[in-house]
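Next comes just one chain, in structure tokens: the form predicted on its own.
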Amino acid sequence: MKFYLDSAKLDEIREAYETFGIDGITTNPRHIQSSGKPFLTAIGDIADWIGKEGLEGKEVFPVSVEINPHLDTPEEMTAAAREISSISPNFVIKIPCTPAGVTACRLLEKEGIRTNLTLVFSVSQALWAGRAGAYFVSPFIGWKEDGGEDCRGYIRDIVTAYKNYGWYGRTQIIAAAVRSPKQIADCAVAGTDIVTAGLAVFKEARNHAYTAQGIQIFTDAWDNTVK
């Protein structure tokens, strides 16, 4: 299971990277509005650092970005998307799962830019997205949670699905919006291909309780050992 964090912000993006090598990012709205720079700043500075590390390339360091929510018509998501990926060949196109959305991503998916179908909280909508052939689909997991539903089951069922038809592993399944330890584990049991989330949730994942406790009474024991 690959690692991509979910942020715009470069002090994060390298921290993930050095610490806990991340072979990824995906980003939205919101992060890009976290960073506190402009649109186009925040992903060209992105793009700038992806140059700097070594990174470029199509099939290294995928970073998904989300093109402009207000557009609703297949012509405008696909011409966002052309503009958005000529910035950088690590750029995957995020495109909500909606009509219109899927019919983009296959258009898309046709020239050759690669798509990440977002927003899915149900199993019937990643079977669109692998249908359309988009490059990632991200079934939103924190937020389906929230709500009271159980999301190893649903992961569990989009990985079923895809096997079932040839597309696991074709459209690989970011579990998106995870927000816990707990949630990584349920989706690596489930076998998705990817979880993104937040550099706090990375850091909280790596530590146990128990781990700062035994450290503490092995340390106790060496120190107090006869020499």
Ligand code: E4P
Second form
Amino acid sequence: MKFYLDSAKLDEIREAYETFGIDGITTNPRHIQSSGKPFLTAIGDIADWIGKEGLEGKEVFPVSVEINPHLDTPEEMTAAAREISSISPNFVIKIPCTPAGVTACRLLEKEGIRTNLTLVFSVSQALWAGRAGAYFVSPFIGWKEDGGEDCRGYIRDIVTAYKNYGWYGRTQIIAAAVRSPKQIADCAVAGTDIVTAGLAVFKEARNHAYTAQGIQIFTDAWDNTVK
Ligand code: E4P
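Now that the form predicted on its own has been shown, please provide the structure of the form predicted in complex with ligand E4P.
To see the whole picture, the full complex is given below, headed by that same chain.
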């Protein structure tokens, strides 16, 4: 399972890439807002960083960039997607999974512009992404689990449905809005292609209280061994 960083902040992107090696990036309007930069500057800076790291190329290091959420017709969405995708071959255009978004996705994929149908909250919506030939589909996990749902069945059902129709791997499943190490593990067990999460979640996922406790126990033993 690939790990994508959900962020538009260059310092976080650099840190994650250098310390544990991310495979791609996802952004959304909220991440652009927290970067403190205008939209085109934020995504342009990410494109420049990709160039400096030698990650430029269509399949190499995808960066999912979301269109203006005000756009609600396929025509407006496809026009915005063409403009954004011309900035970097790494950009995959994130479009909300609405009827207009599904149509836009279908048109863009036919043109060779890769799309990510986002804000997916049901297996039924994920089926539309598969039928439209999206490059990515982003079922949100955290938002549902924050509301009290257990998402294990939901992710497993999307994986199973995609396997049933040969879409598994072609439309890659990004488990999105992942908030905890347990959710990362659940996604891996279910077989999602990618998990995207914030830097803090990945940092937490490398730790366990018993590991720290075990180091302390072994340090004490080391220090008290007969010299
Ligand atoms: C995923 O691609 C989204 O950017 C993201 O996970 C949205 O949710 P969050 O910002 O609440 O984590």
